[in-house]
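A single chain, nothing else alongside it, follows as structure tokens in the form predicted on its own.
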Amino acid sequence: MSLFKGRMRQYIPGHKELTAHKDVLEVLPGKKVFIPLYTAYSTTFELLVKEGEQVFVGTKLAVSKGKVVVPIYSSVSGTFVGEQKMMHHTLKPQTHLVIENDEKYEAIQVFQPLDYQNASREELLAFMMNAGIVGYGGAGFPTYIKYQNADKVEKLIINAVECEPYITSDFTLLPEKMDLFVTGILAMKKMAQALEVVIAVKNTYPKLIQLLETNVANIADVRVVGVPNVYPMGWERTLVYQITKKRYDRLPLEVGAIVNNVTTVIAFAHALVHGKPMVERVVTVSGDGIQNPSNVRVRIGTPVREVVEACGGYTSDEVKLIAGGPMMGKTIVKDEVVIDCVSNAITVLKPVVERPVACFRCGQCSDHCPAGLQPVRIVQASKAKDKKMMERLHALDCVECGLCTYVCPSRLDVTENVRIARRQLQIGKK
């Protein structure tokens, strides 16, 4: 029987019960942490510390150069010992700042807390930028940029959908940090001059919906909306259409919307209330390849290997290790990569041998593509090295959600082949 739930989306078993109702496991790093000198939108940085210099939790280590400002802060106290090139979860080597952890976790007051109620919109924007708030749901987009040109936004949409299988970090964090969450949405509402705040949650989480409704009941123009339990409902375009019934070309602001992830909201509120940047985050470590699936609270720069050990290790000698969820995450060869600010999950699965056969030309990949693309035709153009056809088919619009591979009856890795096409076009544009 087909599991098809409607055009461009699909029900996928979540396996969220593995971690959803467990206590968060605290994981402290070992002797060294490795802070990635990397963001998705900045490639060059000004280093603000010298080798041998003492640092504290919150010390500003570097700041990006250029128009996009992204500061990077230390997650531990200790000694800065230099730079090291390491593999990153983007599957490319990146420079990391190495800090010898003194295990004291002495923190400094990085900036003064800010009362959002008495602050101007411009003060909130500057604060968000200097606090280094980015999209903690996975994209890493500097959040202040979304609000720079916002003027009486119709809907500020808070994404609490968490549609990828296994991942429950937001689901776990929300009840724990509800006060900060409410502060964050009110501050962001003021920044966006939003007419309404909509908190989107899967309708399969009635208790969470009830908890949210209770906490925002007395706040004007804030409501909670249950959305269908389908994938990729948490993707920005899908969620905006679900809430507004409008489609846009490049940015949600075109249809009067701004979208922020739950963890981003809480991180901003934490900075406002405590005057401290985000130096740790909750990460879901789950799958049938890990002994003790858990949500863990871990410092930025902690090697994945140490997190896996804290969760009891692997269930077998051979596993598939994924940075992120199983649909959009990237398979990593070694567990020496580190947790960074956008690491919402580490998925560990037992390897499954697929036996692909020739394409049936059934059209399932096109029917289910949330971006409205024709993946098989993109793959054909890629193999023919026909860049004009790849452009005509809008290959760069693919978000690598993995749905085409998931629904393919021939068991072809369609997503990876479309990813190759995107790389061919991106290289050609450089």
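Numbering follows the first chain given and starts at 1. Between two forms, the rigid core is the largest collection of C-alphas that superpose within 1.5 Å. Bear in mind that the values here come from a model prediction, so they are computed numbers and not experimental data. What changes on going to the form predicted together with the partner chain:
- Once the cores line up, the CA of Glu391 ends up 2 angstroms or more apart between these two forms.
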Contents of the next structure:
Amino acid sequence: MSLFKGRMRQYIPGHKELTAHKDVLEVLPGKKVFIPLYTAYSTTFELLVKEGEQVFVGTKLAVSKGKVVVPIYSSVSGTFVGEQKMMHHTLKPQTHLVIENDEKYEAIQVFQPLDYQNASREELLAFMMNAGIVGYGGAGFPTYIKYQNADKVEKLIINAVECEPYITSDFTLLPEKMDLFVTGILAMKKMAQALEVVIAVKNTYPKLIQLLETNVANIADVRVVGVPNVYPMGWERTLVYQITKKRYDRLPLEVGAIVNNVTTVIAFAHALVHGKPMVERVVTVSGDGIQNPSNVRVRIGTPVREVVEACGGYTSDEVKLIAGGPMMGKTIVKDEVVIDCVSNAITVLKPVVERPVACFRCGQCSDHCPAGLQPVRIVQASKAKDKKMMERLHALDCVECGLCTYVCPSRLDVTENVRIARRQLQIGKK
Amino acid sequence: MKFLYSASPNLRGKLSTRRIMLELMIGLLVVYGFSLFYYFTEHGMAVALHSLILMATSLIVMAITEVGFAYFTKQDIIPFLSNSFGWITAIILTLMCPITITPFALGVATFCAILFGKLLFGGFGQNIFNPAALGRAIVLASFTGVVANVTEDVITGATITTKMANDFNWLVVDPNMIEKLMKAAGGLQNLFVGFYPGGIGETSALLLCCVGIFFIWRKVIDWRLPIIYLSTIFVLGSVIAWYSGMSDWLWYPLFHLFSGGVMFAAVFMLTDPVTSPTSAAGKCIFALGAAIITVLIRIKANLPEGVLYSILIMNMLTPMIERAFDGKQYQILKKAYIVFAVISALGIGSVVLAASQVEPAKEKVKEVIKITPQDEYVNSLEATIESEVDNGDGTKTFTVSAQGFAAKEGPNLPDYNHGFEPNVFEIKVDTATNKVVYLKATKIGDTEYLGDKLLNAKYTVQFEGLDLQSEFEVSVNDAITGATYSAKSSVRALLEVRKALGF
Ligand code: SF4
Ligand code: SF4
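If the one shown is the form predicted on its own, what is the structure of the form predicted together with the partner chain?
Now the full complex is given, and it begins with the chain already shown.
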């Protein structure tokens, strides 16, 4: 609590107990999988397979064109039957590659494993790019780009915070893949030439902290740090500030930090050790709208409906189906949407009817905005269509974390109103 | 299966404006309950009832105004009312007013507060001025001196803040005067506890403190506002105390904190989110400014209360403060520190400057009038011995009638229809020593106030043992009431006895 600024974060009940200590459910896809041709910076892809062609687990299906290189791999074996425009979890229709699953899951070796200890930094970079490693925490930003210009990195921060309520996929995955995880951070430390590795875990997980500590005890310059159980502790800016007490303008590298998510580290290590791309992931399926909340291991491209069925189905006739956690995840209105490599959770909530009242300028939203913005002022400016004001208020820097809506006592859709303001500004820019 | 859509996030915190308003109301009612208890136990049923009528009036006028507005603007009445939270304004307004206010005045104030203070600005959340403060200012401007009948004998004297302003200039250095002030207030403790007449809900600093802490804990109010407001007032009070050289200074800032509407404002008025800035930095500046203005108005403008105006002034500045702190919180942090420091320095400077121009309250030196037997006026009065009784024990009792003010000057005054009777005194003398045993007035022809003096034992005691053979002198302590005339009448009576005894 500071006198002249708000807390910029907030404790949110996590409901992690719903899934945290259950075994991971293996869910195999049905007759067809739909692999989205989508990555954070590109939606144009060069297709590498032809219709009717036989594919295997690991077959490179496509590669993105443009600034960044992200290959897309098949998650099942079977036949590539064509492309299909479908709703994606970003709420935009995207091209998906449809593969008929032969349910044999025959795998091929797409690339050779690499021993990070003998490999050069450049080799590791190329390997990372080729393996299609992206930020699996949700952003989907190609990871190799972070390391391209990484000199003078003081801290490689491993984000094991999972600050969104309900989600426990990293929490579940970490103990299971501890060896891979350790390999991964060492490889990344080498790539970043980082002085030290800091693994950030919530204070509320003492057992996990202990487990990690015993596993990294003998490794120099790797430490585990407990961080407060607040939202959005897992957001890059908040986390970097928590650990370095420095704020940056655009990239964490400005203050000598690189941040990677646990799943990303493990996926990278998996590729290094086994020579296999990421074709499946652990997804938390939770919320009060699902019969049997669990963590499931799902192949990329499996429709959400199949995952929900594996978890016992919905508890109510009317639900909100959310791709991701309840704070930042987008509400999807069709359960045909598929699990993507960045889908860390499916949250199903029973609808709650809110009775909003007028904004009474309490300032809660400004107090809590992790980006330091003043949502109430942005919304005022937006209503007055005052673009200059919106710019002065840095409306474009909103990251849609959702905290302003969460804290608003008047139950207004503050985040949505800030989004409207952003759109007004973006339209003006074009 | 139905999938509902809503924009993210899909989770809400527990805090709700309705709950905040409900708890605010409960806090207000607790304060009101205390006040009712005080008026009932100290001043009786009628006054407590008056207080209830006031509250009811305000609530009813509020409801009528809101319903009327909803009707004329064609809005659904029930949701309009429940989303408008008018009762908070009504209760706050009532609690700010003194018990002596008439229901009519309060009704008018409520109407103005609700309609002009809130609804015409666009309703809840849109108003610039704190509606309750606006209503209170209207009462102050247009209903001064109108006092409800039932409360007339409750509060004969002025409230403590008015006294502090009128008699003590908000600046007291002389220890005797401090003692006098404390006596009038019933001591700092009483000021803190709140068993004294004042604004209906403003008196108990103790209770307001507790409610405030509860509110902060429940996130009903922002902690920055009351804390900065109160501590700034404390610091400024201490600075004045130090500057004017009070030896035992702590009482002075505490007096500022506990008296008048400071505590009430800190908990219920400044913290009105609608009329204060939204940003943390803005809130700090807002509270700081309000505190400085409160103290300045108190010591400089000689008004009983600076609190109300300070709030209204700061309300006016709120949009400016908001603009000054637009941007990202951590980027404007430095600016906030600088602005805060500059305003603090200016505040201390201006308060010291103001204090240097205020005369500290001085004891009014009372004139002591000496009356000798040679006094011209005394000798111009008529006197006759009505009777002379020898008591047989060496003493004589004389009954003397002497012209008093009424009997001498009375007929010359137009409309002077009080008696023209002379005063009658009983004087007992020891004939052996020629000393007065006592002098007392048995019948007073003079007007009440003048005559009071003669019955007063404090005055007549100086006659006891007075040697009639020698020169003597009688002193009257209070020149203002004009008792000198009556005193002179008594001296005249004594001279008559002296003459009768042959001196
Ligand atoms: S959604 Fe945007 S404006 Fe709202 S709290 Fe998050 S970053 Fe701030
Ligand atoms: S939290 Fe809600 S009510 Fe409070 S200022 Fe922000 S938008 Fe207004």
